[in-house]
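There is one chain below, alone, in structure tokens, taken in the form predicted alone.
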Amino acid sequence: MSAQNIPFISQYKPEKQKFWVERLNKVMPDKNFILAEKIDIKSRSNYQYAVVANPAIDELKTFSNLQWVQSLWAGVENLIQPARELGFNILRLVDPQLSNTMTESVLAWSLYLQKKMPSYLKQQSDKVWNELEISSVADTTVGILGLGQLGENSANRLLANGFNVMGWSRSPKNIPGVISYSGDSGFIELAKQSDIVVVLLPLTADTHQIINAKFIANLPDGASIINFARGAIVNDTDLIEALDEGKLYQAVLDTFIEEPLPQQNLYWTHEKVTLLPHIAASTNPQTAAIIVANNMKSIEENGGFSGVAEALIDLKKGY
């Protein structure tokens, strides 16, 4: 019996490309992943589930009797659309390696900016020799916005190395030594007492921008903003004002609109920006591969997604 053919459907670079089917295809010796270019238009209407790592949308949509997808990736926003207008599910993809590897960023970025390492980066720089006044991580508060799993697990990261810790969701959360708020009011409180906001939203129309102006006034001065999200979360120029003008501290950014971030971006040489390039959690290949293997197999016994719960994306809400 010849084996399943399973589109991958992806923007990666070829090479990267060629891993990921090689790497799926040794996991999954019955299945035959093979790249959505080497695919004709006419028969592509006859998969009914691929998966996919940032997909172009147009190529995306030419599958058009997709039952679900696959993501490679935790962050599915772009999915959400083509998903609506086609009628397929959506799974992102929940690993426990790429949540520890968030967990370990946001504790590591966080610890950069409460011992102000970027003011002791320009004082090499400008051959200052200087002690800093520091407050000690107790008396740091670090507040979370989203305590989904990924905002969770970073919360107790970040409690188990001393750091006061508060969080901010749609819906009420109870995280044991996590103060946590909700709804608009929870939001503007959240601001009022962090020194350090991160941001692990998903991206939907409600947060759009949702880090903008109003939200950065109720900051204390001197704060710092880390965003682990997406880049749409965040209003750009009104980020960028409220650094000239020292309302903020720092800012640590790992995400944006466009990426690569373009060469002429006032990010890149801000001296008060932290520019990753999309690396705060990145996807494993080995244990990622492993969990897709997982999400298909147990789709085809159950004949549906009971058992994949936790991966399953809500389209009406947007994650």
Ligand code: NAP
Second form
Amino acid sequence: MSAQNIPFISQYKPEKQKFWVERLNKVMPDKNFILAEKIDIKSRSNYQYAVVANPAIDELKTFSNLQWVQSLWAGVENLIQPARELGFNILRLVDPQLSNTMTESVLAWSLYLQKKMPSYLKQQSDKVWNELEISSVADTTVGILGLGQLGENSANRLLANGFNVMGWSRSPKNIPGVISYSGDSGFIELAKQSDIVVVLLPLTADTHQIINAKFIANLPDGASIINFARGAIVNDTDLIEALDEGKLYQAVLDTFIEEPLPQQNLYWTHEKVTLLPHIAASTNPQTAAIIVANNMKSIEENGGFSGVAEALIDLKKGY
Ligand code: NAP
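Since we've got the form predicted alone here, give me the form predicted in complex with the ligand too.
Once more the chain from above appears, this time first in line as the rest of the complex follows.
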């Protein structure tokens, strides 16, 4: 790979793009990262490597000969189709720091639900002094959908804090202390036992709207859902209906089909929804830039996939 000039393609705000270009150039002084907008359209076919953070797909496609696209995000669903069309490899961000941040978020918001904090906030605003009955942590089962980089670490964090933990993934897993399910029947088995469901699946054709009325119907009454993955994994109409009917206690939502969430969206004002602006596990510039540098070095030195296997997206599976 001859990679001296490397485009940085993103829909971040201009100051954040500038920050990232400076950061990447600092960590890799032998490279020259350039904002995509500064690269002449005609010369864009000369680039083989790009670093991206939620890029506009039309802009990405103008770099028609890319071989490697390194994402600064862990979720890369928007890159799958262009990669299939143009034939480039995708490296997602696999960062222990990001994973650790996600485990903190999963633990924090699971405790928020287990301790009925939304109800106490409501009581405060109504000036109500009333002790609520809560289940102990040991009697609270958290079902994690997706046991990958983020799901497995979150499962272990919850386990270490006394929760009863189960998980679901495509291939069966053996994580000590965590009851693991796979397949359609396993999906429903997990639903039946979960007081709190944490969604940490990638968005693919198989996971699109997998959290729907059928799944929710199998949850115990009063269960809650935390979606830290992607908005389109949840059927919004079904979720709102289940919240309104009292089937579910709460939803903690960090990701949405359209982001930022439009002002008129019902979630903003729904009393059973806690809304977060896609912050469950943000990319850490210090650690992520070093990971990008190490991946590029591996590709340059090994000329292929060795050293980047963990980050490499399987385009057939779509994650
Ligand atoms: P990952 O390592 O690829 O793990 C994905 C997990 O989901 C794997 O266990 C996989 O099963 C399972 N899975 C995929 N498709 C499935 C299916 N059809 N049925 C059952 N299980 C399925 O991904 P990750 O790094 O943990 O990240 C997960 C997602 O979190 C990302 O895709 C991204 O959307 C989201 N994310 C959100 C934030 C945020 O701030 N909100 C930050 C980072 C990431 P196998 O193990 O059998 O393959």
